[in-house]
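Presented as structure tokens, the chain that follows is alone, the form predicted alone.
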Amino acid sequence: MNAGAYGGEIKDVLVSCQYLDENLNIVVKTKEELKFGYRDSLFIHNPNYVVLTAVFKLNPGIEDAIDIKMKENMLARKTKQPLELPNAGSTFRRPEGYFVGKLISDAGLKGYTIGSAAVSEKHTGFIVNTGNATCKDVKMLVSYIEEVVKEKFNVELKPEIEFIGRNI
């Protein structure tokens, strides 16, 4: 889907892919045949394609420099982020001109639960597990979020997180 965070996206380090097509086809395209956008790309518009391999080449640096990257950005995610508890990561995308956890949080539905899925306390843009929730309770949940937040503020929001199977 062309996920990205602290300034990247998987475009910016992608050379090339492999992936079954809807006809079992082991296709082979470089990143600009993939039609890369914020978080789109081929594969969402072609739901039955298949990564097979991904050709990555990442940039070279200062091995010192990289480890403090990457130590900054952890911490950063271990502060934020409610990674203490299962979750598929940020639950929409951002809207343009907007925040998604503020609208979120300023809609009122911090901690906001269907089942066992919940509106994150720690951070309002991440739907948590808190137990045992199922896809389902998951799937209301991101529909009720989307009606509060459309309804409060006329912000339509898209969900990051791809639902895949049938009668979910």
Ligand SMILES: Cc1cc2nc3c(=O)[nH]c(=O)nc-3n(C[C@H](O)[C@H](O)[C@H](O)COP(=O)(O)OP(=O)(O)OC[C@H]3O[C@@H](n4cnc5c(N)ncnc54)[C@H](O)[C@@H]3O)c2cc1C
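Alternate state requested, the form predicted together with this ligand (shown: the form predicted alone):
Next comes a single chain, given without company.
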């Protein structure tokens, strides 16, 4: 999915990747061939591919400076994200020109709860499990948020989290 945060993405350090395709061929592709985009890559469009190995090239830097940057990023996560409750990370993709958290807060949905799934009070871009949330609770909450944000701001939110399985 080309995970990324705080100005960096996996594609920035990836050189190539080896995967198994749907015909059980082992294929090697370079970063350029893997068609990376925002939370996007060849693998998103080919869910049957299985990544086997990957080659990364890290950028050399000064050890102390790297250490400080890692601590800053970790602090930012701990301060801004609801890591104390189970969650699936950032729920929606960033729509161009908007911030998801602000849209959801401005829609009055901070803390909105269905079953045990709640819009986090700490960061409205996250859905947290406050007890025994079911997949159905989370899916209903995702749909409700999409509906309200569309109605209030005419912005279509698309989930970043992935739902696996059918008829949940």
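Between two forms, the rigid core is defined as the largest C-alpha subset superposing within 1.5 Å. Quick caveat: nothing in here was measured; it's all calculated off a predicted structure. Numbering follows the first chain given and starts at 1.
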| item | value |
| --- | --- |
| Yes/no, Phe153 Cα shift of 2 Å or more between the two forms with rigid core fixed | no |
| Core fit, then Tyr49 C-alpha moves 2 Å or more between the two forms | yes |
| Large Cα shift (2 Å or above) at Tyr19 between the two forms, core-fitted | yes |
